[in-house]
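The form predicted alone is given below as one chain in structure tokens.
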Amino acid sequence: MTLSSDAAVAPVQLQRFSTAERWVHRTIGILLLILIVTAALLFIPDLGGLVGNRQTVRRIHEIVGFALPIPLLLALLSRAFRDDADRLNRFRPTDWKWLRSRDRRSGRIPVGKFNAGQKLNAAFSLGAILVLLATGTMMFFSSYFPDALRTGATFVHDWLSIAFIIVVVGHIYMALNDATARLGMRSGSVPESWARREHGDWAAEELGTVSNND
């Protein structure tokens, strides 16, 4: 039996990401994107004008900064999702190696399944959640807090939030430059090629080859 062209170079695929983690993602991008709309409508002025109601935007950002933290809560409950979260909490000394690197993404280093760039966005992005919700919290129940603790909490609240803005909008920079990235969160799996390329112990775990050293 002969086989089709199509079915002879169809490439091998690796399951990335699981249906729960692509699902909490979507949720997580959809919320921030929602804060970041309204933040800039309450914060800008003259973006502010463009909206009649100025409480209703405040108490969607307030809606929506509160329930932030669920996807990520509701998450725990997958498997998959507690065995990336514990990769991203690893830090190699490869991770270093391949920071300080200026080849890092030619596949000399040996990267798992999450590069030291993706680890650092995503410790940067959970602390800044956690910071951003405790210091809303302050600020929406102000009244329970001295004059002090809110100013501080509005302080650092306001900047923190410009400087997650900046790592989001980054985040979004280098997933529209790696289609392939995009199609792994998109559709949960990716090519053995980008995989031995981009993450080659990871792909290498995978494929059965070697243990994990992520």
The other form holds:
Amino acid sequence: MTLSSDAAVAPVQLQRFSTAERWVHRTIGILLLILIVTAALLFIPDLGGLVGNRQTVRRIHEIVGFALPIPLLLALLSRAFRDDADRLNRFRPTDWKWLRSRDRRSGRIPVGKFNAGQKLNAAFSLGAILVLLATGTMMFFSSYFPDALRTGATFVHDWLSIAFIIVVVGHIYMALNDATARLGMRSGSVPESWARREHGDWAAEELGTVSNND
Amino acid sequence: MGRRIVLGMLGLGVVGVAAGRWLSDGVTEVVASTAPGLANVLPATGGFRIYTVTSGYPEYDPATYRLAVNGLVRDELSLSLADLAALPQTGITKDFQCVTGWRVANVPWSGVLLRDVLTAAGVEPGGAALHFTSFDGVYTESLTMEQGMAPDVLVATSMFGAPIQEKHGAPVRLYVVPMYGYKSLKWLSGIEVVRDVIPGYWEQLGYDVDAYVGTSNGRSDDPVV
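Please supply the coordinates for the form predicted in complex with its partner chain, as a counterpart to the form predicted alone shown previously.
Now the complete complex, all chains and molecules, led by this one.
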């Protein structure tokens, strides 16, 4: 089957995320959701009052919190994940131009597999998870720390979690506005046309080496 | 670049933990002086945090609510809200310090001194400790008789000049001035005079029985006196 006849039947699909990556994303998403809900119950008196059982809610928050790094560590076994982590880590000169431009959605400045916003989101999320994990661990073993550090850990944990929740909500909002991006995370592949528009350099790179993936 | 952001956040996290107490006090002050309403929504800004040990807030009917005083007493009492209101009223304005670190300054409480309630019931010889129960069915607390007879332990019915709110332990709770918040049992429904201290709910979970602010639970907060 030639590329042109294949394209006539179905649009060319580009492989975007591996199975391992999608599972890691899904698992972290579910764990974060549980953490956010339990955090809200622990935090907001009127909400917590509806459910009560503070000790149980707290225990769930602690267990899920300590479980959060497990899928991240397992993900490091995946080649595709490490490659994407590497791409997220690397900022290109055009990324800064893209961030500063008013028409960043027009596709005028071609972006790679991830745009600068996604790179910032990934870095912030990883940093936030690590700091929340560290301060959460201090709160869990609070009897080993003097008051000042306990208060400090609680302070950082409280405020960073609010900032992180805002970023997570923003991430979900962006996804809700792009059905194809969601499809990419659900199925693993995206149509070539979407890739050309949203991630031009990545599409060129993929199409240069791999014509299709059926 | 991504790595630098992550490392930068870790660095900020360390600074935040080290300077957190100072920052926390600063934020509390700013919120209290500019927008006190925010304290109920934002974390660590001087508001109360509500800890319940059962599902939701326990319900009660003001008409049928009774505070039972029994055990080693001359007269067993069953006090309605009207009975409590008829006893001598005492007001106390003091800080409320939680063992988890937050503190609410200058909370005005009022109600009946515990010792006035105990005097009304008449403590029998051998009654050396107090066992408090909550109508949530789970929360219990304890004091020695000496601690309970001090002039800074209140059977509180009002807080901030209004009847105590559900989440703060309505309609009646304890306020034990010099001790951490968990000693100030909420949703109070029973005071039993006993021979020996029976550790309460939080004490069975590992918190100190003699819970003086600043000298227990491994903490060094300023005492509440």
